[in-house]
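Here we start with a single chain on its own, the form predicted on its own, put down as structure tokens.
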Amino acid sequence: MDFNLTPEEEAFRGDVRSFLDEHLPPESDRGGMFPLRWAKVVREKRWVGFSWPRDVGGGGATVMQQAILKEELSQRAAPPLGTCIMGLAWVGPAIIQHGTEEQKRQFIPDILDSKYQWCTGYSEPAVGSDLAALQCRGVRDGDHYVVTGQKIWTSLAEWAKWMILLVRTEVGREPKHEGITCLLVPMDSPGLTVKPIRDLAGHSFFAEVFFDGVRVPVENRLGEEGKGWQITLGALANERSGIAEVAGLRRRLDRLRELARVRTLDGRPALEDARVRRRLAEFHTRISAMRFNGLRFLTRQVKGESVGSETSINKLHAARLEQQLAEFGIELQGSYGALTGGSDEAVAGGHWQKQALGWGTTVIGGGTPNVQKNIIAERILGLPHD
């Protein structure tokens, strides 16, 4: 692993920093019209869909350029590059690789312009962490698939205009990964019902989605019938490099250190307590390990090698760290830790409480810890199938 950037990559990092110096004000000054201005300048810069081919409107960036950009943006707590979260992370790359020319023309420009949200119809209530055991059916009826079944933990379903959906079009196929088909479904389709799932913080990032004879045109199928599993694996691989997540965790740890500096423990700043310092050092070590792990993945990508199941390691680390950082932030507040943002005396406006109560978004999103553990055990360590 070579930690040194090439002169061209160093120059690109300098260009990114100069751009952020010019266009990104301090977090306290990002109100008013700033979000609209930001969306416009990064879109013109082709940073939205930065790694996508230029012929579909992306930036045509290299793997290393993308990593540099994400790291710099995360270190500065920059707003997202585009607000079509699932479209940019999963749907767009899947359509670029497997979609028809008509599908690319229909969807890719709108994803890049953040015109609406997408959601992903993967998980189901009866199959636990075994996604390939899904039972939501898609039965071919002429020029349509008739979809019946249920999905759960569907991110952004309450606000999405479209869903990328996995259905079983063949029953009894072995292995069970076969016979799964990927469909692009309008969320206003007759027979489709969304029921939000509210977390402890009162947010509804997830939802249940019910399909009662929903008719989806065959032209909305993504890729070949029965090949949806391969499409999904490719889409999920776009989600987690770990580089940007590390920078975000470092910022959160810095905020935690500052909290320890101003809170008191036994009449002294909590930061002077050996137990507190030991815990902060542990967090720092784990985040550093996650960074080096991410660099290992990045090295393989730069060499053109496939990055497979190993990315589950960083996903598992990130979920645990997000939870534990928030819980330690509450612990440092002592009795004030019981106060949320609704109280005038809440520390930092209840920031750490909101983080702790909103654990579902981090822990469930992208695959639960049990899913990640199974992947690591079976595909990396070679242990028996669960």
Given for the second form:
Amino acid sequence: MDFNLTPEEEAFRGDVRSFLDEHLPPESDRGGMFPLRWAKVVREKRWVGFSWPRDVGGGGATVMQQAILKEELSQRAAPPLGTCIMGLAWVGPAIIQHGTEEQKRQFIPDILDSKYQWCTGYSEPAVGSDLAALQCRGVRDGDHYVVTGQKIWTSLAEWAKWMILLVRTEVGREPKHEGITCLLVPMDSPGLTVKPIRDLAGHSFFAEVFFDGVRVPVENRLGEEGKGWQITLGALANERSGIAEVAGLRRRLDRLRELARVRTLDGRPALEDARVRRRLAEFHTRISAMRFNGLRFLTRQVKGESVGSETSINKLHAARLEQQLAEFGIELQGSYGALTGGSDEAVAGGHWQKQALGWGTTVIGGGTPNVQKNIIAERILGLPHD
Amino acid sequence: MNFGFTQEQQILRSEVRKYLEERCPMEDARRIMESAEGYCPERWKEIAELGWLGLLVPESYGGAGLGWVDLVVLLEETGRALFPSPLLGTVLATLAIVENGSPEQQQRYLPRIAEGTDLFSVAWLERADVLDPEVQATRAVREGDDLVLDGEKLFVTDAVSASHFIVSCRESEGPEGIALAVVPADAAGVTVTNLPSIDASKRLGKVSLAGVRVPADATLQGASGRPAGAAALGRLFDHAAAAITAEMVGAAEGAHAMVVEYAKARRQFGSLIGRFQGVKHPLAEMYVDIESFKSLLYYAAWCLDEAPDEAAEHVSMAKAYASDAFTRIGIDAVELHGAIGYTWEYDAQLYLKRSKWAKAMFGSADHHYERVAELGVV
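Next up, the form predicted in complex with the partner chain. The previous block was the form predicted on its own.
Complete assembly follows, chain above in first position.
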């Protein structure tokens, strides 16, 4: 074991740090023209799509460079590298891996420039965690697929210009995931309608999407017909490294500690209470465990071994921590915990209440904790499938 | 950056595992833990020849001169096998002597430890059970060239089989006044009593010292000639907590593997029980916890050798997380088996008992989390 970086990696980190010193002002000073300037400089630096091959416009970074950059950025609470959220997270990698040259030319530069949003048409009303059972139909008709059916929980559907969509092109095929095909669909296609859904926090980030005989050209198919499921597997694997989330969770814990310093329990600072101290120490320990888990995965990746289902470990930790940190924030407030933002009486402007209602995307989005447990049990422990 | 084991360490692991599978499968372990001695002298000789006892002993004193990460490999495997032996005392005494002994003292004690001739243990905890290295009721008074010890030590690992104890005691006021004295078990005034332990594979004892006379040069003095002091004892405590956490990793994996195998073989309601989420999910949670306290332990072990300033906080994180998690794993391992798990013959109970021993020894989860709060949060 050796936790030191090589001289080249040290030099890279130094380069990252001095670049951030120059281009990233403190959080209070990031208004005005800053977002535009940031988008421009990180794109020029090839930090957008940093892990992607250089010939498609990415940064061609090694695994260690990616990890170093992610850690430095999250420690300074830097804004995201590019705003095309799903395009950068999984649509781009899927197109690079499975797309035609024409598809790469058409989509990759736009994703790197964050020209527009992508959305992801996977979940359906009858099909949530059991994605492979999806029913939305795609029927080949000459040079087109005709899509009929419904998707749901589609984040950003109202704003997206394109959708990466999974449809069933073969009914009754066993195993059922072999009848699935991946299509790239313009959101302004005739017959496609979007109906926003309001979430429990009052926002409408996700929506229902209806397909009524939507015609999608065959050249918009990603990969082979019937091979759509493999594309999803690769795509979901991209979003689960875990190390990048550590700094964010640490910042939340810092904020929780400050809350414990100013709140009182029986006339004494909550931070002096043994129970409170133990809870904070447990959070700190689990966040540290995530970091060291992540470093172990990273080591295996650097050695060229594949890291797959194990990343569900940190995904589970992150989901639980996100909920529990917020809950403890409310708990520390006593009766004030019942107040939400909107009055001077609310603690920290209702920050913790907002956190306690706002975890849907991370906890449920990439697969609920129970799904993560199934992944671990079946793929790592080798237990029989449900 | 490399957070993994070297090829040599992987070879060490497979050799240790192979030896234990061949020479100490669970039925042998049971027989040994139920014997009067609590360990097997023949196997002790074998593991000395394999180099386990001299793992941490510098090469100049007849050992392999390896470090903490190598030790983790060894202890994970002995933990997995619930190997009943006085290895823990040997490890801790070796660390105490390597870190605090003068060259002359190292020459005197270490070769005999490495070859398995002398069985050392560390006697530091007392009736008051205060986990503070400065709080020592055992006294050492200088009389001419001798040191006279009076006191009582509890929770001494493998006390009955030990030939020597490293006894912590107070010689004078202040943190520098804590000494570590090497006391032969057969010295006049030493009485050793077995204290039945919740885990028969982990013997504990009481060591009473009534006017025990040892030469003054029996207290560990570094090259500087200064007594070890409370800081050295505190560090030894970290070594102990980390060592049993390494055993907990192996034992928890052993318990977990048992249930996973059972879930793949046992049928109920016309189905393998491993298909039910009521079985599947606890097994996944156990796996998440084991991997997580394992990661914490590996980093703590690395710190103990390479970044001593960070060691205390990370050892405490690992021991605290492991204590809580292994407690649940021990219980679940029995419960998920149903009635068969609750029987004497079935091995699940052995892991359950190890979990209870390990959560109590060298600092509870509460104790270690408070230290994490102090060192890492507040």
